[in-house]
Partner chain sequence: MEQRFANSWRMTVNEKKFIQTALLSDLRTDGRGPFDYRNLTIQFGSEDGSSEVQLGQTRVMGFVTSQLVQPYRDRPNEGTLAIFTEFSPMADPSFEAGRPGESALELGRIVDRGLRESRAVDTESLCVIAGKWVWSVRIDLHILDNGGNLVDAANIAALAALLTFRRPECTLGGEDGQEVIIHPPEVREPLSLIVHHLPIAVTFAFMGDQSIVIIDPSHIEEAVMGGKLTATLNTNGDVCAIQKAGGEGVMQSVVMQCLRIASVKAADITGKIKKAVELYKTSRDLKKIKRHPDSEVESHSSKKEERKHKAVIAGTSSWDPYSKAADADELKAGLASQAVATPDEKMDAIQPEKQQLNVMDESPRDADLSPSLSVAAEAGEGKNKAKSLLDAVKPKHKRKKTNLSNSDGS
Amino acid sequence: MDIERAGGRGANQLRPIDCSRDVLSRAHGSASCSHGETRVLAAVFGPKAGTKKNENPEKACIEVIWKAKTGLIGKIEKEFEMILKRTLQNICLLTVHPNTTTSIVVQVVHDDGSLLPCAIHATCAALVDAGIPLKSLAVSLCCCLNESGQILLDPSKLEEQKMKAFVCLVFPSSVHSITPEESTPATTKSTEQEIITSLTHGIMAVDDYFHCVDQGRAAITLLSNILKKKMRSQSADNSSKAA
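May I have the structure for this one chain, in the form predicted together with the partner chain?
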């Protein structure tokens, strides 16, 4: 049943993840995240005064700028911007700084599959680095389905192109365990049942989709622990960043 994946990975095995904060000096918050070879850099500026034209002034506005590696801004970049913006609107506490704009700039350094999860992790880390108030962190995973119906996690670019379908899922993850205090287990359980974002490419059966979601959710706890550990180890060393 186990197929041979490039690199000898198992079906449920993720690529090595690395996340580092405070990589840029001018941005208010910045982070770089890599999933294997995929690398994304995110920077946060804000909150800045004023909101955009059609946005609600009673809440903070989030603006995402997605920069691809080469080429002009096209539809794909705009789609990513929209997905990221809506995902982040869910996890940020928008009522803390009303009538402000927080700009997030995402730069793709290398795309080797599961780009959106990598971007979401980088963006969350950058928001944490900037001190933007968040309701929870977002943890994201990409699952793909091959012709034989097997589900593989965290596909690389080659695998994504060969697969029948793949789905990208974003789940919330409590932010309490970033700080050294003990997290309350009761709250973490209830929030981690939700799906913030789900994006599919290709055709998959409904049952397969739910299997992917279950697989993803099972993997999320481990993934969120890794990410929080990365962020916690850096916050212990760094002093607070001047605004």
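Not measured: the values here are computed from a predicted model. Numbering follows the first chain given and starts at 1. If you superpose the two forms and keep the largest set of C-alpha atoms that fall within 1.5 Å, you have the rigid core. What changes on going to the form predicted on its own:
- With a cut-off of 2 Å and the rigid core superposed, Val96 has a Cα displacement that falls short of the cut-off between the two forms.
- Positional change of Ile73 between the two forms reaches 2 Å or more at the C-alpha, relative to the superposed core.
Form predicted on its own, following the form predicted together with the partner chain:
Coming up is the bare chain, nothing alongside it.
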């Protein structure tokens, strides 16, 4: 039996998604991303010479600074900051600019659920805007499990609060369709069936987890195409203005 969701969405239906690049003038790259009412700004600064303490100088260092809408960040935000850093370390080509640090500032504008995926998409768009070399884009979504065992994709804040458990999944997606061929490594391949990151909260059976993964894989191609279209159309607009 289908559950009734706010706005008349189905269990597998995503909220409207928007993504814009080059939204901040003082950053090397920037982007704004929204999933429904959830909105995040991301700014990229660097690469700058030198790495942070305890980082490998033979590779580029990625620094993530998470900023809440108001006040200081808490335990969950610290976890998101760490997960986002590890995700970016998996998709960035860290050997291209060794002994440098690229700082990414993530500013939460509004949180209405699925905050981490929104932040991941904003960050990826900002990295593309800054010209940071990537192996792939990171495409993410949340899956919630309610008490009756039904899975809901892209939950709102209210839905997250009522759910038994949720999982955030991150998949890789090719960058070839939004960046010039000469700036993208020839060895890059689309591996959308892989999982870069998986973050689970709450109590979830193994079978339920794999059902979430299956639902995520089924939706990720559509989500990836939407995000690429948003970034590609803006790249075309910027090229037209430059011409």
